[in-house]
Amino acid sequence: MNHNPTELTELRDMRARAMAAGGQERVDAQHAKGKLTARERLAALLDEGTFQEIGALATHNISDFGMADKKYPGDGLVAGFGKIRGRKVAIYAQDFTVLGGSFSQVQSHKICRIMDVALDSGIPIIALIDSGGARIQEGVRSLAAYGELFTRNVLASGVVPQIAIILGPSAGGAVYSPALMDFVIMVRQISHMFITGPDVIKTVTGEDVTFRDLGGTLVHNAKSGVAHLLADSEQQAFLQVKQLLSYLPPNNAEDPRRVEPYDDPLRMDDALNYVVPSADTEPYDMRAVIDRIVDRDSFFEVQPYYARNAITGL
């Protein structure tokens, strides 16, 4: 068999321009926004050597307004299929080093794939958002690539659990999806999900408002109820993945995987007795009953931020 030389060469130039993303500089500022690059997103999340990657070469086909030079191999997009502590996922991570993240067509038809065969094979849907929204330079076919991704977001909802996992900004169409997603994880002083930002508002409404007011994690996990889950850093979000997959099952057919009791079905806890105030108007914590009653240290709480603004106030 006769190999081109030209070809193999070219085609591990490629490769090679894939794993570098939108190269050093545009890396160097994502690890200064204390981000880590999709990529080593994906290997923190995700069992070692189990990821396999579908359209890594993959680029747009657009021309008009200086597009024709910025062509990178996969197009701001890495998805496939990996596993997570031995579950199945297929998952996609956004690239805000190249062209911001923008969502493209390219992108929507990576996603869609995956989103088709985790929804025949049934197995969970990871989405790792990062982006500022629609490729504006491809005009309506960005808007109707948003419209691909929405709707197997719906017909997913219920059959796959969907998770997303907002690792930066998600603005404008890229906020749509991870809202129709069953759970949304933040992390603190990073992530940012609003339909419009804060220059927009200021034209319209006159009004003065911080990305952090706007759509920060504190206003989505305590005050709209949008995010279920907020954590310190990204490999606390990625922690809090692995347990909530946990708690699920692969899909709607499926039951949850069994795994071996430790804690004694028969302890007795006699604070139970006494949690419970016996006047009918004195309040008491009902997750101090949950916590007696489930094994020991296996409560885990979805929107604790949101509930306890809902009590308190605050």
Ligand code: HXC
Contents of the next structure:
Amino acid sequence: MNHNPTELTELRDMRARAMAAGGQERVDAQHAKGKLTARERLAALLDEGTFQEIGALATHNISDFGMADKKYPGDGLVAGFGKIRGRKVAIYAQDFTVLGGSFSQVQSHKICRIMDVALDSGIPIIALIDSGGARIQEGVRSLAAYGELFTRNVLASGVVPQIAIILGPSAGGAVYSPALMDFVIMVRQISHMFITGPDVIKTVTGEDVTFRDLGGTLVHNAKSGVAHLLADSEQQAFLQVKQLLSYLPPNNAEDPRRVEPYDDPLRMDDALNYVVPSADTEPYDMRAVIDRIVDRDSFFEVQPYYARNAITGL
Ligand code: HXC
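Can I get the form predicted in complex with the ligand as well, since the one above is the form predicted alone?
What follows is the entire complex, opening with the chain shown before.
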């Protein structure tokens, strides 16, 4: 069969543009903020060579508000399937360099597709969020598309694990989906989750509030309880995901993997005799007790900052 050379050139061009994200200038700006691009993030989190992408060339068909000239293959979202330490996962990463990672109908179709497969096959869903929320230019179409995603978040709840890593703004509609998921990880300095930004709040209420005070890591790890884990860097967040997955079954039809403990099951620990003070008015750190009872180095704490009074350096 003969191929039309023009079509092949076009296909190659689209593939190259899909890899180029929002262009070098925006990629540089993303790096300057201390953030990785969507594809760099997937490369860092997934086992090498395991990523199978879907919808890499999908583009929107919106022409309002000058959008006909703003078509990026992939539409600001990289989605598909891969492996993390040998476990199959469904995964997507929003690309802030493309229209601020804003959520579109195309993004929704891609995410819903991998979520449907994850639900059918019982594998975890991982979301890498870096988004300004509903794509304003798509109007209610974007909002209806969010509805499709939220429905799946609810259907997946209790069926397969859902893990969200917030790696930039998670603004407007971008907050609801992670909030419906099982585990939310935020990264110092770069993660912010808020429904309405500081500018709108200033306009509507006259109140001055910073991104940090509105939806920073401190607010959601220590006060609202929306976030479960806090990482110092993107790389550390990915390590947390790997560790978290190691506690879960690889598939919802299987038992968790058995690991031979290197800690002697008959180990006695004299410190337990005094680690809890005899005076019941004296405070103590329960972590010191848990650490001595469970297998060594196996305690995976979630929400360590939640409701602590003295939080510094967040
Ligand atoms: C379309 C968007 C966008 C959005 C950002 N961009 N958010 N485009 N829809 N929601 C675009 C910007 O116009 C800009 O494009 C590029 O992405 C980068 O954005 P900047 O503002 O330059 O980046 P930064 O200064 O880092 O600020 C990031 C931000 C800010 C804090 C996320 O962009 C922001 O406040 N965006 C709007 C957030 C918001 O109000 N979302 C709510 C949408 S309504 P150019 O081409 O100019 O560089 C919603 C309702 C959901 O989500 C209801 C669900 C049921």
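Residue numbers count along the first chain shown, from 1. Between two forms, the rigid core is defined as the largest C-alpha subset superposing within 1.5 Å. Since this is a predicted model, take the numbers as computed values, not measurements.
Trainee: State yes or no: after fitting on the rigid core, is the Cα displacement of residue 246 between the two forms at least 2 Å?
Mentor: No.
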